[in-house]
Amino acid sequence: MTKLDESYWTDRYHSGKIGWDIGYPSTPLKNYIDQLEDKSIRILIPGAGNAYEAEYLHMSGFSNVTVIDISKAPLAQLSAKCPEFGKEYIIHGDFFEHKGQYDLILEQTFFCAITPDLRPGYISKVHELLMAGGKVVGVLFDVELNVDRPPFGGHRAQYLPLFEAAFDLAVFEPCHNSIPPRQGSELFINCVKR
């Protein structure tokens, strides 16, 4: 399998081979964001890519949104299209080495971009980065996809033991408001750190 390092992802962005990128904030996450009242909460978006959700949060008045990505390419695009987004909140780096404390981590295609063997480490890192009672919220693919390259799929039954080990599952169900091409193939998750 190809090494999924910075050069791999940068090449994907430069060549436009980013099929997971829908070009706007994901409907399930947009709807979730729209019901959040506290605009000061600390939010992290790992593997943010083109960061449509981060831009939407910023435009909606959220003041403490951090994005991290292993590739500089999409981060530069975020800076260019949203210059008022604070540079200190745009982090070029490895999620698994990131330090910080957050109230909310938004999951949008990062879980499917890492190899499945890294998923237990993802759970540990998310748990570490969240404050007590913090949440990881987002969408996961609930369908078999690729085994040799991203996006990597899977199913609810495979994910449950990972998340249940560290979180109370407020929601872990089929997503009712996926974008049309992903209807029936996503889970919406809202998992609370315990």
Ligand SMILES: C[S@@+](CC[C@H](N)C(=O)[O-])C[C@H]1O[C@@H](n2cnc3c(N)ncnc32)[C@H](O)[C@@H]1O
Second form
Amino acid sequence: MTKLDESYWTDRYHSGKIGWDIGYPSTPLKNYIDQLEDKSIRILIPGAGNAYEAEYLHMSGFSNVTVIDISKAPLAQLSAKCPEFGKEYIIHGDFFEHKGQYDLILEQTFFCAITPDLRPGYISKVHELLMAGGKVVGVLFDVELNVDRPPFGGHRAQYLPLFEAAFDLAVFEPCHNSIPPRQGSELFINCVKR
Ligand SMILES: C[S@@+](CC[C@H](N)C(=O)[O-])C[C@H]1O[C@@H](n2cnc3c(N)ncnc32)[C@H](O)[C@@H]1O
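After the form predicted alone, can we look at the form predicted together with this ligand?
Let us now look at the entire complex, which starts with that chain.
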């Protein structure tokens, strides 16, 4: 299998092969963001890519939003689009090596971008980065996809034991407000760190 390293992802951005990039904040995440009242919470978006949700959070007055991506290419776009987004909140690096403490981690098409053998490590890393009571919220594909390259698919029954081991699952159900091309193929998750 191709190594999914920085150069793999940067090549995808430079060649414009970014089929995952919808160009706007996705409806399930946007609706979740819209009902958050405390705009000072510490939010992390791992594998943020072009980070439309981060831009939306910023425009909505959230003051502590961090994005991390292994590729510099989309992060440079975010800085260019949103110059007032603090540089210290735009991190070029590997999520699995990131250190920090957050109240909320937002997930969208990062979990499906890592090889399935890294999923337990994703869950333990998310757990480590969250405060007690912190949440990972977002969408996961609930459908068979590729087995040799991203996006990697999977199903609710496979994900449940991984998340249940460390989180209380407030929501882990079919997503009712996915964007049209993803309707019927996503779960919405809201998992609270135990
Ligand atoms: C499928 S894209 C999704 C981007 C964005 N979440 C979206 O919905 O448009 C996966 C992203 O994860 C990044 N990525 C892959 N492995 C990573 C890692 N170990 N740490 C941080 N970012 C990573 C890639 O560079 C890419 O931007």
